[in-house]
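Consider the single chain below, provided in structure tokens and representing the form predicted alone.
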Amino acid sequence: MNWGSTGINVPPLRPQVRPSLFGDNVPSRDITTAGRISAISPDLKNPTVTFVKVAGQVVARVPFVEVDRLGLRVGATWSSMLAKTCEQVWMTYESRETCIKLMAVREHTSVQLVAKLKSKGVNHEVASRVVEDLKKEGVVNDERAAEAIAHSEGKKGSSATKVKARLRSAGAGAEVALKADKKQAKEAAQKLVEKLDGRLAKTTKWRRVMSGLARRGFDEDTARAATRSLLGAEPE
């Protein structure tokens, strides 16, 4: 039959194109260009960075060596549920990176970077895991924090509860600031220590550095504590 003398229009036929691994990928006919990822490029600013893109535009970013994880390829369909996980990876990926940045700065506790996190709209699942991953490795420890902390309160010359309400303040559980106060206390006795003329008498040296830690506000324990690891055991 002649088509063409009928008077109608026929359309022709579609033809069935694959999708190219590094191109851009023909739509089917279920799914729209809009469904597809187009390209998956490099940062050139930052090589550790994916951009995603769909219909040569940006919808996703991905550090680069979670590509692979989570299946992206050209081709491949992007779906709200992609989109979703890769958001959380990339949430992640900013996280940690913040983390670092702010630990190459100065210590931080895993409250006071779980705090930055969520202040910068992460929420708080994501910050949780990071920090604590940071803290399997290494990066974070609320007891070096916790030391850091107290030094530098010391080196301003505040006292013993000023010091302690910073702790708190900083997330710092009992025992890390514990340890801290006791390293505090000694350091503070030291330098009482070496302020003492060497030929005073051990009972004048032992009360004379007792009072000055007293004054800074070590309960006596500490203070007992920290005296005796310098001066030794405490005169009858």
The other form holds:
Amino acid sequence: MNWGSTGINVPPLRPQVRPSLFGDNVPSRDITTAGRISAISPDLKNPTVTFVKVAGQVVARVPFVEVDRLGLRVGATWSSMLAKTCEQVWMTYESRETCIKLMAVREHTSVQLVAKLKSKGVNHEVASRVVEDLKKEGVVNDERAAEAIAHSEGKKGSSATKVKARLRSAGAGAEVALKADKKQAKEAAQKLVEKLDGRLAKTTKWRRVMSGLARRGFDEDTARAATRSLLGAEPE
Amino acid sequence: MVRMPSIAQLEKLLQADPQDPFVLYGLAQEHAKRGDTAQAVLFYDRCLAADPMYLYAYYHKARALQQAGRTEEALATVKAGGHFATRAQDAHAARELSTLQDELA
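Next up, can you give the form predicted in complex with the partner chain of this protein, since the form predicted alone came first?
The complete assembly is shown below, putting the previous chain first.
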């Protein structure tokens, strides 16, 4: 059909413009966009976080406490170097927050936390540094985490072999794992002693606790130590 | 055959009292766990000979026999266990054994 012949003036087709997330006139979301910082405003959802803006566009997020140290102020030059520094600071902050959230749910070993951060895309160096700092502050404690794992597995009735495997996969060191194993053996022995008929001879009690611990996968020395701690010296 | 540490430990404990039903039952369970039905049944029998009222042993012996396809023997074990459970007035054990008997029948 020839529209021209009808005499109607049809406007030429224009490409459809979709507004972007940051408005129509944002040329790029490159965080290294050079220029001067136009605003430093708090994140209303999280006051500990501050947005850094250049030409009204958010170019970085940094923890509020780092603003001064990084020399961030309105009018300061926004360089690619500063952008990179802010990105690293943010990654460290986010990693730390992630660790604290995970620790609030349950104890984690440092190996578990580093693995978790790496799975979220944090590089090994940053992940290790963050976890090391949390260890120094006492937030992360491998020994405590190993004990928590052993206790929780013990409650589920897992064998010592399974607990050892869990501790190994959680990255608990040999010494830490051994300590947790001894504690778990004592808890298991306690449960066994509670079930024993009090009228049984000491020798029988010893043998029954020892066999119960053997069946739960504790080695002889660990079982003997746990039994001794509850029933006293081994009968002749 | 490679002996598992727990079996070796239990055998050592058994030497102190070869008639301890608790240790005999433990050994039976360990063998059953490793799929060695013949040895498991042997120790269940020794356990029941030492203490016919060890009701768990009837149940687990029957289970081991059932898994080995020896249903008739499993049924006989369950029936014997049910008899002792009634005698001991252990309602819980009697119920468990009765359920297993229905399953086997």
